[in-house]
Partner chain sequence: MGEKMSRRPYVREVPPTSWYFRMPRYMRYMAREVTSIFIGIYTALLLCGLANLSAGPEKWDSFIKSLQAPSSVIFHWLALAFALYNSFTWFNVAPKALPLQFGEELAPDSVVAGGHYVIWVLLSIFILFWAGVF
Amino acid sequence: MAKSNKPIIWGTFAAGGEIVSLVMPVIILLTLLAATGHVPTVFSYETMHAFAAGWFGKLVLFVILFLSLWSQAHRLRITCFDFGLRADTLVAIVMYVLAAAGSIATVVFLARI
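Requested model, single chain only, the form predicted alone:
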């Protein structure tokens, strides 16, 4: 039986889908509340910034954003195919290059915190 890389792709797709559906709304809500000053001090902007400035916080944010980007790239690839765009190789290259660029941008921006 031939070996396949599909479990790796589907694993990141599934993990990213879980992150997007469960964790991202909480992060967005906390960020918006912190920016407007309507949260307890444990979730204040300064505390969240201090978390993001540490190595563990950067690692957590990178994993969340990395999985989200790759999951959505795969989802967009499948959506383009469903809408009749049959140039799957080209679409896959474009989507995954965008996900890679977003991952690199995430590393750059997290390094600047």
Given for the second form:
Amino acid sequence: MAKSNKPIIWGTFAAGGEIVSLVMPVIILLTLLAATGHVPTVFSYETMHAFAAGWFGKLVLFVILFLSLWSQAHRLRITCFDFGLRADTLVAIVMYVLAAAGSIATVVFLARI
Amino acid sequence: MGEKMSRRPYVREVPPTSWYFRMPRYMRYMAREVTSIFIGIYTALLLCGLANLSAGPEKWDSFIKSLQAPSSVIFHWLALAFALYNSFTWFNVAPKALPLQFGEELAPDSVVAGGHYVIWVLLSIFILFWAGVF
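Please could you give me the other form, the form predicted in complex with its partner chain, since above is the form predicted alone?
The next block holds the full complex; its first chain is the one shown before.
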């Protein structure tokens, strides 16, 4: 049987879709509350920093950001094609480079906390 | 080549930038596609927040303040609406994407989709509680 890298791409896409669907609305709701002046207690610097300093918090933040970055990059690539931007190879390179840069940045920021 | 074609093949015109206006279900498909733009930008915003968190208390506080700009509030409402649409449509196709098999039987669609909704609501309530919203 021919080898294919599709399972890896699709696995990330599916896991990303699942995690984004489950947690993104409530995370947006939290920052919306902060945006409208009702800042949740978790967003105080001490609490948030303590969360991101522990290994569990780091893992949670990394999984959410990593999966969201890659699944949105993949979906944006398809969205560009559907809106008539047919330079798929170029779009794919730009999207995946952004996702890779975002993943590296996530690791760097988490390591600094 | 091609100047004296004896046959004229039928070419179906598909306008590449406006094809989705033809049918309501194409529009619903594109509405779901557009959610990736908002969630993508929001993910960049989260990454920006993480950068500010790692840069110290002053930077973090000014990040939280910057969220209160009118453009940010409008973006948040739009992002929330699109994220909810993304979640509903994802959970509704979950029975097709993730069919659960028990022996010879497949779990009914309502169980797979319903299970996702239950987990979604419980997890969201837990995160709100953890964040100190109530």
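Because the structure is a prediction, the values reported are computed rather than measured. Numbering follows the first chain given and starts at 1. Here the rigid core means the biggest group of C-alpha atoms that line up within 1.5 Å when the two forms are laid on top of each other.
The rigid-core alignment places the CA of A35 2 Å or more apart between these two forms. With the core held fixed between these two forms, V26 has its Cα displaced by at least 2 Å. Positional change of T79 between these two forms stays under 2 Å at the C-alpha, relative to the superposed core.
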